[in-house]
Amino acid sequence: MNIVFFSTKPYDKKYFEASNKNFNNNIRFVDPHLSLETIDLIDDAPAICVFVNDVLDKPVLSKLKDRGVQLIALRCAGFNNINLEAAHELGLKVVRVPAYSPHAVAEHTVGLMLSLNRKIHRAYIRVRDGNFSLNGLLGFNFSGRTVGIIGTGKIGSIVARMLVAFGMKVLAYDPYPNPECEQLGISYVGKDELLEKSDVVTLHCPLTDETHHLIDESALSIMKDNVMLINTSRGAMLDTHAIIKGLKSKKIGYLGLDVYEQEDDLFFEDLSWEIIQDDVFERLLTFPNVLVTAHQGFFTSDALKNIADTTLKSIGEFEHRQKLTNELASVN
């Protein structure tokens, strides 16, 4: 089958080409994001493969339909960048990779927590500069502290297990409690109670209308002073302007981000020789208690292999008119 891959990097090509030896598709990799301006890159391809920052709104989907596209394969778990209702109205099939490696994101989440707390990233730079002073590097024990996990699906539940092992008291908020978490002795509480009682808050839910700007000025107002806030899910769950106010007032004592609300024009690109035009993002980077990574939580060899294998398996199911195991069949 002919497939056009958008937003591709060398590592995408490496893992998909290796996996494709078992499927024999005709894959064409293109660098740009999918948008109205780049749809012309599709040529006689019934399937396309896209990533987190590709645009799949109704105008784009309509053009895809006109170009003969029948299947959209998301090589990620999240699907907030696609208008599912429009896709279904147009008769376009949509598949995703629901669980390529929840351990990868969970481990990165805990890594951000540890580095922020013990200032590991700052200590590394100091020592390389010959500065062996411990001033300013004081941390705290996670053991005995309270962590609030918002969203206890595959990733959130793994984070919960890790933090239970640290000796933390774990609170959780999720409309659908996870029996695995309940067996660990984790307490499910309301969102406000979680925010009020937690020393650390970490987000692991999908981006929906309900979770957009989940952490805003109102949410911050009921959180503990000097709280640690971690987001490895989707950037728009945080109201970034409110977050900056929280950092300035010292309501937020530690901020760890692997995602950013306006990351589309930044992340996955080398802009080291460019003048960054996003003043809000640049303001975030001025705070010494902020640690940002560029959407790398998923980025392990295990995850990339699983993404490639699962995506091409889904495309194979479509080609052979089989049931689509990982189809997004309804608007969630």
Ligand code: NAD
Second form
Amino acid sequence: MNIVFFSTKPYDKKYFEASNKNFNNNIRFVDPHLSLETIDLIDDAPAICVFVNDVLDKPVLSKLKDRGVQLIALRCAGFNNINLEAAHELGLKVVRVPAYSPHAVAEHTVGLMLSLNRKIHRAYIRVRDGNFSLNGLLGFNFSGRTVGIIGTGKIGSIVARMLVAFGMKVLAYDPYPNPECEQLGISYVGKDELLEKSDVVTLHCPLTDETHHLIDESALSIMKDNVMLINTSRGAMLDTHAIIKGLKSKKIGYLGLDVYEQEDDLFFEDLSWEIIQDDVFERLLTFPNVLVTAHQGFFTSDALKNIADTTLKSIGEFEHRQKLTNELASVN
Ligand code: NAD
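Can I have the other form now, the form predicted in complex with the named molecule, not the form predicted alone?
In what comes next, the whole complex appears, and the chain from above leads the way.
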């Protein structure tokens, strides 16, 4: 089958080409994001493959339909970047990779927590510069502290297991409590109670209307002073302006981000020679207690292999008119 891949990076090519040896598709890899302007790169392809920052709104979906696209394969788990309702109205099939490696994101989440707490990212630079002073590097024990996990699905539940092993008291908020977490002895509480009691808060729910700006000024007002806040889920779950205020007032003592509200203009590109125009993002980077990674939570060899295998399997199912195992069939 002819497939056009948008937002392609060298690592996508490497893993998809390897996996495609088992599928024999005719894949065309293109660099640009999918947009109204780049749709014309699709040349007789019934399937396209996109990533987290390709925006599939109604106008883009309509144009895809006009160009003969029938299947959209998201090579990611989250699907907040596609208007599913519009896709279904247009009769477009949508598949995703629901669980390529929740461990990859969970491990990165815990990595951010440890780095921020023990200031490993700053110690690395200090020691390389011949500065062996410990001043400013003081951390705290995770053991005995309370962590609040918002969203205990595939990723959140693995984070929970890891933090239980650290000796942390784990609180969780999720409209659908996970029996595995309950077995671990984790307490499900209301969102406000979680925010009030947690020394560390980490977000693992999807971005929806309900979770948009989940952490805003009012949420921050009930959180502990000097709280550690981690977001490896989706950027728009934080109201970044409120977060900056919270950092300035020292309400937030540690901030670890793998995602950012306006990341589509920045992440996944080498902009090291450019003048970054996003003043809010640049302000975030000036705080010594902020650690930002550029959406790399998923980025392990295991995950990339799973993403490629699952995506091409879904496309194979579509080609052979089989049931689509990983179809996003409804908005919920
Ligand atoms: P999942 O569907 O397995 O779990 C999500 C959980 O959130 C579910 O248990 C659900 O009940 C819960 N939830 C839904 N609405 C909620 C709300 N309003 N409040 C609290 N909980 C709520 O998803 P997952 O695989 O664990 O992934 C979680 C998120 O991680 C994804 O939506 C995606 O945005 C993000 N993600 C990030 C990366 C990365 O590289 N940084 C990679 C993959 C996924």
